[in-house]
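Here we start with a single chain on its own, the form predicted alone, put down as structure tokens.
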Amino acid sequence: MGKELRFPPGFLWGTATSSHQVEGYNCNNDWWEWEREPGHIRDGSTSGAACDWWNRAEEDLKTAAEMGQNAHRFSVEWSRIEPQEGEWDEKALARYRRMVEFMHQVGLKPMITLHHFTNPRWLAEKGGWENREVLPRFERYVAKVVETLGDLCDLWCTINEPNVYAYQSYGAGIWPPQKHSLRLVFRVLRNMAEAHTIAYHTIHRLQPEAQVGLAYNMRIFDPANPSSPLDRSIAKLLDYLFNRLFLKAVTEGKLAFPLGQGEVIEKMADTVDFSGVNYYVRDLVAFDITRPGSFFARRFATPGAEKGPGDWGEFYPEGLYRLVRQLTVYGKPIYITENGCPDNTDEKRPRFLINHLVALWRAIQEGAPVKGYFFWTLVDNFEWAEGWSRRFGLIALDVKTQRRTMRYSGEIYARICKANAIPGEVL
């Protein structure tokens, strides 16, 4: 038994969700039809009713509050709000408003994400994020949402994991529109950086007191052989392309290569009021001449280290500490907007949770301005191309019956949230 590790007063404890993964029957977005094509989803499933949040979100949100959580990060679905270009679904907006009002009723501070991987079908048919016309369309959508919900929310994430979206959809080609082009990866990333900038200024025009940022996926890339110049160089390159390139744009306003030619866009600089980080895993990186399509990098976990299933990376709590310490240079509040692991049996998740929170606590003790932690996720949900084969929830879901069952990891997280501390008996 260790000593209780307390977190700062007012610390936000929550979970994170996304619309397509929990709401059910999002039939107007680019994922809905794509899921139905054979071979796209690992287990052959579809999102279907998902967690049925469009009808029963309040039940799970009430459970979250009863677990001691005081915040919740969720996304609104562009394709529900604007099912046809220029046509607003006021009933959908009213439903989101009821959800946010309920969060306030049960003591959950909302953090709203405006784009979490899915696009309206009409947008996808017009080139999606490849087409610069996405910029005024996104601006219009953001303004509509903030005008509707701004009086109930002052924490906004413009875009979730632009680096992951661009690579999975346009590089690896395992998400719609399923393309394979590094040129398109960086075109989409640049458009997303500009869309974020537009959204940032739009939100502040409508709601000057708002706090606006991103939920940005960051991954640790360490050289497999630290004494090898090639391993060090490749690890540094992956860190630059995945972790630093986009952040350089929205903090310095600099479109460094390959986003641009180094030009500076002044209105893009300093467009994050907080640093939101989604952190899951570490990769060891070795130079491999046979992998030109992967920047000559071979990525793998430390032999014998705990990791997730299949190609999921290494569980490495120290990475959260390292990234948080790095983010302090921006001088902005930090939120851990996602952290979790796929674990269908809940054997590893309790240990993952505690070890990462201990690492986060260490960073806070050393002065890192961390204001909140959102675990991924509350209830098992539809995990994109993995379907229902990988479970991330503190609460288990029976997809057929919609029955919920609290996992042991959920019980531990509830104790932590209620105490605003990691109790000594779980250390």
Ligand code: GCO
Second form
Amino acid sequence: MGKELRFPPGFLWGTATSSHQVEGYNCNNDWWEWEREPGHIRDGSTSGAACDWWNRAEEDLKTAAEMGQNAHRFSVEWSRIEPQEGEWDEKALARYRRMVEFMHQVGLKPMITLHHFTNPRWLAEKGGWENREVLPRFERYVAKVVETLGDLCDLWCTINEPNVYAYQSYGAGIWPPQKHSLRLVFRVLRNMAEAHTIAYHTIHRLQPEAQVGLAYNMRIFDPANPSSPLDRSIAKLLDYLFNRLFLKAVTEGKLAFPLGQGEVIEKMADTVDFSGVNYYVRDLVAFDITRPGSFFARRFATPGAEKGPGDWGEFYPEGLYRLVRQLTVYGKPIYITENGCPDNTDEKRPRFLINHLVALWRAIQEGAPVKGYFFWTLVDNFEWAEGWSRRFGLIALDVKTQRRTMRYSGEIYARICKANAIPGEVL
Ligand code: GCO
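The structure above corresponds to the form predicted alone; please give the structure of the form predicted in complex with the ligand next.
The next block holds the full complex; its first chain is the one shown before.
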């Protein structure tokens, strides 16, 4: 048994969710239709009622608060509040207001994500994120949300994981609109960087005191053989393309190659008030001449290391320490906007959670300005193309009955949140 590891006073402890994955019956977005076509979702499932959050959010939020959490990250579903272009669903907006009011009632500070992978169908039909017309449309939507909820929230993530969205939807083509073109990946990323910039300024115009950032997915890429210059170069390239290129744009204000040709974009510089990072895994990277389509990279987990199913990657708690240390150079407050693991039986999650928090604690001891941690996720939810086959919750969900069962990892997290520390006996 070790000595307890304390976190700074006022540290935010939460969980993260996203609208389509939890609310249920989001039938006006691009995922809803796509899920129905055979072959798209691994287990043939659909989001359906999801966690029935549209009706049960309060029940789950109450549980989160009882677990000692004091914050919650969630997303607003664009297709719910603007089901047809330019037509607002005031009832849906009022529902979000009630949800956020409830968060305050039970002591959860809200962090709102404005775009988390799904798009209104009308937007997708007009070319979605490929089409620059998305920019004024996103601006109008963001303004509407901030006008409606701004008095209740001052922590905003504009876009969740632009890098993952662009790659899965336009590169790997395993998410709608299922395209395979690197050219489109970079076009979408450019549009997202501009949309982020516009959202940043729109939010600040309406709410000068707001804290605006992104929830940005970062992965550790280490050379499989550190003494091989080729492995090292490929690992560095992936790190640059995936982890740095987009953040460079929104901090330095210019589109470096291959996002652009180095052009400076007006008002894009310094448009993050905090660094939000979603961290899950590491990949070892080896040069592989047979894989030109994957930047000549073969990616795998350290032999013998704990990893997720399929191509999920290696669980590597030290990576959280390393990323937080890297982000410290931006000089902004840091939030871990997501961290978690696919584990249907909860065998690995308790250790995963504790080890990542120990790594985070170490970074904080060394001066990293980390202000909060959001575990992905509270209740098992609809895992995109993996459907219900991969479970991420601290609480297990029986999808048919909507019954919730607290997992052991949930009990551990509750002890940590309540103590604002990792208690010695769990170390
Ligand atoms: C993400 C996603 C979540 C996923 C989680 C597990 O931002 O990557 O926000 O939607 O469910 O990451 O894969």
